[in-house]
Structures are given as C-alpha cells and as structure tokens.
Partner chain sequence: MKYVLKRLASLVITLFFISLVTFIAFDLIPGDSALTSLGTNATEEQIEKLREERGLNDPLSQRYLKWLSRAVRGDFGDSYQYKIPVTELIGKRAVTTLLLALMSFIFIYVPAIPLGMLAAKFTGKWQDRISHVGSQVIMAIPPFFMGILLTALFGVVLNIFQPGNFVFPTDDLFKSLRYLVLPAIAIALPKIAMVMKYLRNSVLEETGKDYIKNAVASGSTKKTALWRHAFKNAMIPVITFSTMMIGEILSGSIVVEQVFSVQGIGRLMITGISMRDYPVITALVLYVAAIVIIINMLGDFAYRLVDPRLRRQKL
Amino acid sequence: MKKRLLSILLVTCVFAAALTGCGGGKQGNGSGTDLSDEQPTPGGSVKVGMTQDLVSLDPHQTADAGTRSVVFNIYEGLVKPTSDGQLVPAVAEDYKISEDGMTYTFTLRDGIKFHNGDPVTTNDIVYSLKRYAEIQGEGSAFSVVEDVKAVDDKTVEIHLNSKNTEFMPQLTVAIIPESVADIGKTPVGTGPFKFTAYTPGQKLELSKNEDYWVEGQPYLDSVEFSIISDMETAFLQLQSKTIDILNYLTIDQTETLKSDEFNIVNGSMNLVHGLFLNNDYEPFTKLEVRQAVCYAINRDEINDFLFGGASRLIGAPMVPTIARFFNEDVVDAYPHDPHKAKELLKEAGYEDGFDLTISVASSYSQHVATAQIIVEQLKEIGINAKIEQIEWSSWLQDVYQDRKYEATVVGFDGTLAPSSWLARYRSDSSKNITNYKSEEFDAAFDAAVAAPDDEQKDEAYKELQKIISDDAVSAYIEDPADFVGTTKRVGGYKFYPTSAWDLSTVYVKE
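Single chain coordinates (the form predicted alone):
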C-alpha cells in the first residue's frame, strides 16, 4: 500500500509541478491573511489564475463556488460578509428586525450607484430579491418570504411567512438594476470592480469602480481573471509570473516556489470535500456498502499527502469554521478499518467487491489527486475503482444536474447560515446530487431551521450531521487547506469564510 501511495504522490507531484520537480523548503508566511505590513498603494493591476471557466455572470444563476468567488467583486447584497465572518451593511446602510422576527426593514445607502452610473433604487432591491426567489424556487431559503415591498424611496421591507433566525445571511443576494434585461451578458452591480470584458474560456476583465462606497477602495485599477485549462499550466504560469495569484496549490507545489520571489498564505477552502456517492446506484443503495467505503478511506493519508496535514477532518457536511454548529462527535465515526469494511461488503453480498467509476472534474487538481489516492485505498477492500476525468461543464451537466454518475470527488460550499450546508440533503432539493431520501432527515431539517433559540438550534444541526453520518450518505474527508501563491509584488490578500476572492483589498507594492 505504501509503495502504491508513494507512486501516486510522485505522479501527483509531477502533475502539479510539471518540470520543476518536488522537494525544497516551504516558504512564505504560514497562516496570514495579508501578504504585507506595508500601507496599501493605489494603482496597478493583477492577474488571477483560475482553472475553471465561469458558469454564468448572472449572480442569481451561479451554482458553483468558483464563479461565486469571482462575481463577489462585481455584485453586492443588502449585506455582505467580512473576512472574519461578520455580516455588515452593503447596499443598505442600516437594517432592523421586528421583535417577532417576521419583518426585516432595510434603509438604502445614500448615494450608492450601479456601475452604469444609475442610482440604486428601492425598486431595484424589490426586483432583485423577487427575481432571485423565483429562480431558486420552492425549497430554497427564500421560500419563507411572503412579500418584498418598497415603503418609500429609502426603505424596503421584507415580510416572512414564518420565522427564520438564519435569514439574514441569505440577504447577501446580489442587487442588480431592473433596467438591465440580460444581466448575464451585461453584468452591472455595485461592487468594487465593474465588468469590462469576458472571453469565454480565456479571461474576465474588470476595472476599478470609481464610485465604490468604501472610501479608498479598491486599490487596483484593474483585475484580470485568467482562465487556464489545467492546474499544471496554471502553476507554470505562476512560476513564470505570467499570473500573480493562484489558489488551491498542493503542499508540493508550495515547496517549489522560491521565498524571495513568491509568498505563500494558507487558510481554509471552506468546502465539504469528499467522495460523494449516488445513493440510487446499486450497490450504494445498501447502507452496509456505503459504510464500507467510509471505513476504507484513510482521510489522514489524503490530508498528509496533499495538504501536509493542514486540512481539518470532517465526518459530515459541515465545516469547522462554523464552530458553533460543527459536530465533533461524527468526525471519527468511520476510522480507517479495511477489515471492518470487508466484513460489511460480505454482509451486503459483495464479498468479491465491485467495479466503480469515480467522475472527477479535470480542472481541479486536488479532486483528481484525492480520487487517485482513494482508488488505491478501495483496492484494499476489493473495490475496483477507476477515474473518469471530465470537463467542468460536463461535470455540472452530467453529475450535478442529471445525476448520471456512480461516485464523484468534489467540494461543496455554503453561506454563514448553517442550513445552507445541509439543505441539499432534503429529499426534494434540486441540489441533492447524492439522491439521499430520508423522512427522518427532512423532518429534523425543518425543525432545525425553525428552532426558536440558540441552544435548540445548535443541537438540532448537530443531530442532522449525526443522521447523515449514521446513514453514511457519502465519505466526508476534510475541509481542505487552501495554499495561495502570489508574486512578491502583491499584498493584501484575504481569506473569507464564504466563496470570495476579494480583490478590493489587494494592492501592488511596486
């Protein structure tokens, strides 16, 4: 087993670092969110590498974390998250919640404008929230909204049909102008950068919003998100300084970067990373088989090989960042135990194992590398797994939308609302790619959302994670460490507890 894993590690290292080889000392700052103590200076531009194309520039249609991270720079909601996980007013300058928790009243920020120069109106806010609710449909967090109305030219009221103490984080929904017919083709928001041009498969260009409401920001004049087909090429471009910033490096890639030319900052991806199983696919219809897969996977091995042990292990679809709701008790529910895994397969009638195809988006090196290690670990219990690498667009269609897959390695994100991490497991959720169906879970989820006080809500969400763990819906591995490489000319990079590559705080030091 060790020899096979060593072989995989070497292949992964070559895959990730290409001609640079493996080894060397880890450089840069180990945990910071800001790359420099210098005072930010205005002007200049940076290029950010990303290995997937954008799904949509319509902020109400984005389904993936990568696209949301990019459009974070273009659009804003009534409130927005900060890097330390707080919610602060954005398009709104103030808000209040009624004593019964059923009415949210927002006051529009003075003088705030869209990128096209038009003032933001309360009608735009009503339009945006109603449009988003309609697109998301029944079962979304916005299904509790009874009505949205403009009280006057400064005030908007949101009326709920039932109390939801987690509703405020949902109001990061982008506010867009009612006058723009096709927001996906002509992106217009209130964020720190405005849309300049987009060439599918190549790049997205943004320029500074001179009217941005945060004084002094953004510092950069322009930003380019360079879409690069694979991580190997992207890493080579970082090394050659063709791009300035690249996320999702492996530990081996960080060790090849020279400390006098690059900075390394590390944080968390805030993703539920794992081997997701199609519960409608035979033999995953059987609990014992799903449990066997969970016992077969050695999460520590994956963490050590790919992330130098820096990732945080999980046992259910919730990340440790949301500490209050995170259930520590399920983290070690399935310790690595190949013998027990074989016993469970025998009990389920699969003593000789079975064939399995793991579909993985080729643009994400950490998913591919994780799948490679899992293939070797599953061999130990007789499961003959193979990897099918597909384009990201194909993954979104075949796996995410059509659910035509057997297993997949991917990471799912959420918002600051705990329900967002677990809502996809409701039987009627359009995002339920695992095809998990449980009346017990559905009832418990509704109870968790409706829980009237903090103590009950904490326990309710921990119980939901236990249900998911007991049912072995999928093999949950980790919240991966995010190693970000930047050239020395760049400062001000920050991590967020949600999907966000915030370029408003980034600056050029030269």
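Please read all numbers here as calculations on a predicted model, not as lab measurements. So that the term is clear: the rigid core is the largest set of C-alpha atoms that superpose within 1.5 Å between two forms. Residue numbers count along the first chain shown, from 1. Compared with the form predicted in complex with the partner chain:
- Core-superposed comparison between these two forms: the CA of S469 exceeds or equals a 2 Å shift.
- Once the rigid core is used as the reference frame, the Cα position of P317 differs between these two forms by 2 Å or more.
- Comparing forms between these two forms, one finds the smaller rigid domain rotated against the larger by 18 degrees.
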Given for the second form:
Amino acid sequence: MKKRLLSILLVTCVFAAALTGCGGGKQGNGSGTDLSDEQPTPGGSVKVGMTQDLVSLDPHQTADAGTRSVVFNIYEGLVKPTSDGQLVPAVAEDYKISEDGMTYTFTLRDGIKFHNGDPVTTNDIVYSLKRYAEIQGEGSAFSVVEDVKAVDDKTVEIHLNSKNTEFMPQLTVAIIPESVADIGKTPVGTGPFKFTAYTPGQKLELSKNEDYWVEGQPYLDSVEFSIISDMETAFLQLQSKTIDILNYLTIDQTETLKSDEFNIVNGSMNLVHGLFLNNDYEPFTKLEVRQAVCYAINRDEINDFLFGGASRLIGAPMVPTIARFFNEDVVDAYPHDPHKAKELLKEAGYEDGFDLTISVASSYSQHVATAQIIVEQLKEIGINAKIEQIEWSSWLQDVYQDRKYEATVVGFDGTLAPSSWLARYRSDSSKNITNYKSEEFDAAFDAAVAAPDDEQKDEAYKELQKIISDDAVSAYIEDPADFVGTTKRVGGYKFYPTSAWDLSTVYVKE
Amino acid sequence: MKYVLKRLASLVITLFFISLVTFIAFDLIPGDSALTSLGTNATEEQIEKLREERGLNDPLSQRYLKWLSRAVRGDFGDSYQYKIPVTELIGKRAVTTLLLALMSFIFIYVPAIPLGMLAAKFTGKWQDRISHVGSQVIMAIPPFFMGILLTALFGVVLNIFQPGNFVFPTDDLFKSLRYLVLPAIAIALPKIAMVMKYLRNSVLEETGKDYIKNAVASGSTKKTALWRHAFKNAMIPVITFSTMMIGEILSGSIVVEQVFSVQGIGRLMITGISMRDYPVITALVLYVAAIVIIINMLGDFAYRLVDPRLRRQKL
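Complement to the form predicted alone: the form predicted in complex with the partner chain:
Let us now look at the entire complex, which starts with that chain.
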C-alpha cells in the first residue's frame, strides 16, 4: 500500500519538477504582489473568475463563503473587517460600549450615502439590524439583541439581553436602505462598488462608488465577476487573459502559469479542513480509535502533495489567521505515528482494523484528493477505507443534516468571532456534524463566550481547542493554502481572514 | 391533418406523464432545496422558513396539483435561485441553444454529405481508407476534450478567440454568432464523421440493389444513378440518425456548453439540478421532452417526403 502511494508521489514530483522546469521557477513571488513601492493609479477594470454562481444578493440571507466574498464589495456594516483581522468603523464613525457591556452606541459617519444617492439615516440602521435579526431567527448569534433604537439622527443604541463580548463581529452585517423593497434584485449598499447588473449563471457587474468614504478608493472604475462553472475552463480563461484574477488554483496550475505574465499570490482559504468523524458511529465511539485515526494521518504528506507544503497545519477547529485565539500547542498533538495508531487500535479491540466509508462531495476536487490520500494512509494501520463520492446537495442532507455517515472530508469556515469556529461542537448544536457530546466542552464554551476580558478569553478559547484535541473529535489537517493567479497588470490583491475578495485596493498598472 | 392532431394529442399526454414522473423523482432523490441554498452556516429556523416559503412542506400531491394548475396557463413559477420567472430564464437560453444547434447542423451537413458520397464512390480505394481512418480518430475524441483542445489552441496559443466572452444572441447577435463558432465546431466534428459513415454505408447498400444496376444498364450514368436514385433512398437511415442527433443537440450540449461557458439549456440544467431549483428543472425536463418528441414528428414527416410509399400509406 505504502509503495503505491509512494509511487504516486514520486510520479507527481517528477512531473512537478518537469513543470517548474518549463515554468521557470515560482519560489520568488510567493508572498504576493503587494509591493508597497508601487503607486496605485485610478482607473481601469478587472474581471474576476469564480467557479460557483451567487446564491443570493440579499446580504441578510446567510449565504455561502463564495457569495459573501463577492458582496463584501457592495455592502458594509457599522463596522467592517480589515485584512489583518481587526474591526474598524465603516457606516458608523465611532462607537462606545457601556461599562456593563450591555449597550453599544454608534455614531453615524458624517455624509455617508447609499449607492442610490440617499443619505444613510439612523432609521436605515435600525431597519437593517431588525431585518437581519428576524431572518436569522432565535437560534442565531444575533439573538442577544434585545432592542435597537435610533436616539437621534446621528446615534443608534443597541441593547443586549445578556453580556456578550463577541457581539462586535456580528455588526459587520450589511446596512441597507429601508426604501429599497427588494434588495436581492436591486442591491444597494455603502461599499466601494455599486451594483450594475447581474446575469444569472454568467456575471455580476459592479462599478465604482464615487462617493466612497475611504479617500481615493476604490481605484478601479469597474469590476466584473465572471461565473465559469468549470475550473479547467476558468484556468484557460486566465491563461488567455480573458479574466485577470482567479482563486483556488491547484499547485499544478500555479506551476503552469508563466511567471513573466502572471503573479501568484499565496494566502489561505480560512477553512478548517479535515477528516470529520461521526462520533456516534460504532468504532468511533471509542476514544482510542479516533486517536488512532489521528496518528495514522500524515498531514505533511497531504500538504506537500496538494499544496506544495504551503498550507498551515492545524490540530483543532481554529485557523492560524485568527492568530489571537489559535492554540499552537495542539497543532502537533498527533504526529504521524502508525505504530502508536496500531497499538491504540489493539487496545480498543480493533486489532484487525475495520471497514470505513468516507463520504465526500464530488464537486470539491480538493476534498476528494485529500480523501484519496487518507484512504492509503489508513490502510497502513489496517483500516480498510473506501470513498463514496456524492453530490453536494446530497452531502448537505445525508451527511450534514441527517448525520448518516461514518467519516467525511470537508472544510468549515467561520467569522472573526472565535465562537463561530467552535459553536458547532456544543452538544445541542444543530450544526454538530460530528455528534460530539461533552459536558466539559459545553461548560468551557459558555465560559469562553462570556469571558469578560481579553486575556481570559484568549485562554478560554485555547483551552477549548485543547479539549477537542484531547478527545480527538476528528482528524484536523490544515487551513488550505489559497493560490490566487493574477495577470501581471493587476496589483494590490489582499487576503482577509474572513470571506472577502476585496477589490477596493486592487489597481491596474497601465 | 388528422394525423397531425393525433400526434399533438399524444405529445400533450406524454408531457403530462413526464411532469408527474419528474415531480416524484425529485421528491425521492436526496437533497433539500432550502438547505442547498443556505449552506452550512444557516440556522435551523432559517432553513425551515425558506422551506415553508417554497411550499416544500406540503404533500407531494398538493404541490403537483398547484404546479399543474399554473403550468397549463403557461406559468412555471420563479426560479428559487435567481428569483426570476422560469420562462424568462429558459427563453433566453433556448435561443442560444437553438442558434448553436443551427450552426452545428450547417457544420455537420455541409462537409458530411459530399464526403460521405465521395467515400461511397471510392469504396476500397485510398480516398475511402483515409476518410475511414480520419473519421475513426475524430469520433474517438470526446467533445469536452475537443472543446478544451480548441480553446487552448485558438484562445491561448493563437489568441484569436476569447474564451468566456460569451454574449447572449438577444443582446448582440453578431458577437454571439462569432463566439459560437468554436463550440459549434466542437459539437460538429465527431458528428460529421458519424453522418459520413452512415451515408457511405447506406449508399453502398443501395448501389448493390437491382434498381441501380437496372438504371445503369438502361443508360444512366454512374453519377446520376448515385445522386438521383441511390442518394434519396440512402437518406432514410441518415434521417433516423439525424432526428436523434438534433434532439440531443437542441436539448443542450451540456458538456460543450460547460467547457465554452455558453449560456444555454445544458448549463442551466446542470446548475438547476445541483441547486435543487425545482421550478427550473421541471420546466427544463418538459422542454427537452417536447423538443425530442417534436423532432421525431418532423423526422416522420421527412421520411414521407423522401419515400413516396410512406405517403400513400393509410394512417
């Protein structure tokens, strides 16, 4: 078994070497095109490729990461995230949090206007927050809001029903005008770009918001998000320069691009990627078996094979880009050790291994490829795994919602609120795909959310990751590297720790 | 006339059954349209609300009757994903696919008919052998790969084609036609080879028959015998094959549309199914079924055109 994997690796290495040989080496431009000695010039337009269609242009309907990344350019909240994971005032100019942490007071930014020319009023803010709360329902993180009211025409107060130190990231929710009835069809926000047109399944066109509150930004006159359902086709379009920016390139693709015509910007996907185990499924009910799986998986091999070693390894459901809360200590809690894995299996009474089905959504080639490597690695300790490829919709229903699965490879995203990454492990969560149940975790989770000061909060979240790691809830692999290919004429592309393809800083060198 | 009416009635009945089967099928396969739309970040309540809004909690029979009562009036509802009327969504794409199909036909028949006849004329000679090998090779290349080859060649190497710059024919006909040339070629190439082979074999079969020998014996030149007499009869199997092929192309060349990013029926079908956009899928299945049935009807009329014996038959 090991031989087979080795030979696959070997062939790929030779192939990769051959490709880099032709491509002329890429090592030099790994860190990005963000060269500060270049002066961005206004004007021009770019086309961004994306392989999935937009789910909804209504910002209050929770959408997938891809859609959120796009609408980031149209809408803004009272506050908005920066590329280094901070929150800065956006629609609001300033804010105050009361001593008891129950009242948030926001002052509206002077002269801020919606794309349709109307000034943003405090009524619009109240309307937006109430609309979002209603759409999200009681179970959401927004349900801590007791009341929102406009104090005067510059000030809005948000009252919480319980203290929540992680409420702030929630306020990135889009502020939209009350006067626009169907926001999904006629998107209007305050972001750097205005909505121009959307052709279902084909493209979304945006144009510059001349009145944007950040001085000098955006640089581009217009932006087009081009929907190309097939990744191979999208890549051809980048090569022929029909599009300027394409995300999620594979390592092979980055090596095919000629370095004198394209730049590769290297960031991270902000995903907790791993082999998720159904803790209610017979062998995985035993801690030793789960630990054995963790020891059996060689994360470095996966990282080298799929990402050229550029991904950052993880050991718990938190990504390294959320640096403050990321627990470095659990990353190597389960180093690759097939011997130990076998011993643990023996202890658990599974000396001869067992059969396992890994369900994977077939449309995500990265998940499928990861699963294929894992199958080989599990064979080494006697677990006879096979892959079942299913459609994404079926995965959502059977695996995610009904939890009828044994193991699955997938990636989960989160927000700047650290609780968003870990909330799905609470025993009573409807999103608890692993069926993990631990009173210790539940209590620690509640304590972490309620932690009054920064220091305690950091510690509490690190502790949560330790609990999950100790319990070997699943085999966490990496936060996958995101290779973004851009044509040479494009500069200023930035990565965010949240779902955002920010084009306000992108410019064209011409 | 009576014949036409009879065929139309059977069309309506078939469509009715197909719509019923589609409804049941999509009720049985796994996947929840509300969950698919909202993804892994939505709250339970949000999903439930959307399910209610789309009427997915109603029993199947009730949903079907509701749909049927609207559909007979030409209202197929709004797309879940795009929130615009399904008829509008399909109409625009059907025009694209129709245009693509027309271009493909021209690219198929213009070379295939003379080539097929030529191959038949030179049976066993080097011309025939070359065309045989050539057509085998072309048929063996799957359309998606042909598509990628063509895009790479014309888009990346020669730089005379901009992959992805598709324009709807309803927006700019000329630009749209220009874009569709390569996709049409990708569809046409393997089919040229097939039509050619069909025609060649069927002409050869006809030329072996007595009436051709008789025609040649009574002074007709070989050329006239081939084109005037054999060609017409040889067309019957070609028509049969063509009706199948036309139906296939008109219902959306899924793969080619995907590779070339052409906004046609095939692509809409794929996204519709993967997003569980039921109003779109149901309408599309009916559209495709109707196309196939109508083309087959036209095929039957075409037989009668080339074969007088069928014309005299009582219906």
